[in-house]
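Next comes just one chain, in structure tokens: the form predicted alone.
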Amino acid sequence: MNFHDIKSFDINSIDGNFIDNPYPVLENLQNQQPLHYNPDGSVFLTRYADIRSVYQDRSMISDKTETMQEKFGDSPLREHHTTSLVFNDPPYHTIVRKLLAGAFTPRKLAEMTPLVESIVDRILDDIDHNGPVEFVSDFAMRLPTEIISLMLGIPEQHRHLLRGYSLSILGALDPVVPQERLDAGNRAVEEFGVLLDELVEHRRKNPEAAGPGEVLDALIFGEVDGRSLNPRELIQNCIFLLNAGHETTTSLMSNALGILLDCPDQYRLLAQNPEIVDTAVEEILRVESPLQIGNRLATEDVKLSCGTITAGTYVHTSIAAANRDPDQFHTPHAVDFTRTPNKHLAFITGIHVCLGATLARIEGRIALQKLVTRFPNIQIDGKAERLPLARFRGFHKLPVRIH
């Protein structure tokens, strides 16, 4: 892709150069074509104000039934993505969100905080302090894996499978998906579904056996206005919780270290001033948002600052571009751990605002503070590899040496 010829930009045919560093293209689009039409008639938005408006407009829907049918056919991936919370709208969305909200009540989050602290301490204890560390697998992946495993009651012997499932299912959402990735995504939905079926059946028979932080019982037995999740909805929304609480948090932590390594001044600032960890987490979410691209479908004509989107248009929202919009953020490409206010869109906004945002912030705050306080000098120790995905941004490998 020519980084300067934005007329030829097509979200459906992006390449590895864009995935590795999308920001030059996004900046050019934002300046010159903030409402960009792809060859298939869909639009790609890059300005903060427009994207925020889209997320808050109820006429912009998340239901992707037709799109998912076209993309996935009659497959496990289609069943998952048309049943889970994220690609649905009211009234189903309202019911499922209220049921899932039981996992994120203040009481549940209060239970999770000491659990997160103990897990982070244990993982840091396991790291070889004087040797090479593959940060993604040794730290960034382990934390959310253990958290989501506790929440869903997944036994330790199955936890090594979770990131593979998550990456395979989420990877199939990219604009360009080869057949082997579709096959892997369908297998992941099927295999994780079987595992969850067994866990749900066991919990139904043993409702009193839930451990600290577990929310599976609330999803199984919970009701909203007499409505509970049927078996299909229960399984698919548990898979959604895995994906929502697993891969994005893994990427949050790996992106955090990537930023620290690229910005040693901010690394020193945080190490010397641990009280700024909350604003540091927000800045990391802004600069390298784990979720880079969202989607909506216009059911009515919608007027934005950059033009009008007509009813029936499929909309791609560039969260990555919005979070670096100079009209919203001063020196948007600079990393500033003291930045405030910082009203980024990493967790979306509107009725689909991320349900687990508070938990993600808790995990990020505790992990980042403990990591930097304990290891104020971490250095890159090999070639880092980005995830080969456009919709999600994180690292596949991040080799470092901890002193």
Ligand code: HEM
Contents of the next structure:
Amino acid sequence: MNFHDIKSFDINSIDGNFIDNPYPVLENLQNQQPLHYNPDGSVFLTRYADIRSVYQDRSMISDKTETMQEKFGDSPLREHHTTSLVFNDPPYHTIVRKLLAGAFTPRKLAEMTPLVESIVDRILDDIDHNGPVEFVSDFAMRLPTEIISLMLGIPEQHRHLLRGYSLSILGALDPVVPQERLDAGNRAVEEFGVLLDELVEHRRKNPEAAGPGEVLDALIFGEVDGRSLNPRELIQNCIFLLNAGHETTTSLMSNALGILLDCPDQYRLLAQNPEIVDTAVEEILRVESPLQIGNRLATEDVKLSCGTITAGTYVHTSIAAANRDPDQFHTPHAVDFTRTPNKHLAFITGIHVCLGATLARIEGRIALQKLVTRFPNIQIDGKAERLPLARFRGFHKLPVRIH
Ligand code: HEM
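Provide the structure of the form predicted together with protoporphyrin IX containing FE (HEM), given the form predicted alone shown above.
Okay, now the whole complex, with that chain kicking things off.
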């Protein structure tokens, strides 16, 4: 499907062409139908100003109980996605967010920085300088997996399972999901839940055994206004934190290398001027946002620049389109590692703004800076494969040769 006639675009039936390169279709929608109705009555928004307004509007809610019930029935996936804070609203959202926020205080993040540096050094030491490297498994996923595992106390022998779990659980959120992917998602929630149950039980009995950077004890024992997480909330929010914390950051790393390979001038610029790494990471987040599409439900009529959305409408927000909106970004399709200002929406805005944004930025900056200064000449060495998902953008495989 090429969606040349933009009126026929349907987010519920996108295909591989769209997943490979969604930007031409998104640009057409932005120009011709910024308030686009899908056949199921939901709307698909593409303008920066509209998407920003949606995220800042408290009448646009995140609760997805009804859609999750319809999509997943009574299943582990429904239980997970309706209990995690991201698909809930105040007051439950506020309590869980405050409890998790204890894991991201400046003190905790300062504790993380030297850990990130030593993990990146170790990963780079492991890379075979002249041999073939599969960048996603050999580099991109290793740092986020190790960091989030340290935070939640996941022992080394279980870490190899995490990416599969994440992709299965998050992949079930795609607009189109075949039955085998639903089955895999349900299995992943169950298996992951059993593993976390054991870890929580162990930490309850041995709170003093928490390692550096670990925050599991804060989630188990933490209280906000006398309320702590019950066992179901604790497990489902830990699963969410694990997924949110490593899959998107893995994609940030793999998208970074994809962009470096596509834009050798920017690669040289960064290798010669590593001090621009902060703006480079923001630009990578803007042009290839790891989370491409968000959702909200309108509970009141909402007026936007592109028209009015009526109460009861399900809203898809194209973060990917917003981040390339020419009304907000000069030459939006060009990659410029020195771009400022760069108020992209990769972490959105409003009450659900990404809680791990600072950590993701720390990981991205340290990893990218060390990678390009140590290896100023990386080349593609085979066929790159994108993740087969519309909502999440990253690479499944990125074979390269490092000199
Ligand atoms: C480049 C990496 C990342 C990107 C692009 C990203 C993006 C996002 C986005 C767009 C949301 C909002 C979803 C919505 O409400 O519709 C979000 C929420 C969230 N993210 Fe991230 N994220 C990243 C890394 C992380 C990391 C490393 C962590 C934790 C270790 C994390 C934890 C969270 C949490 C807990 C929420 C839920 C916040 C809430 O509902 O109040 N994220 N993230």
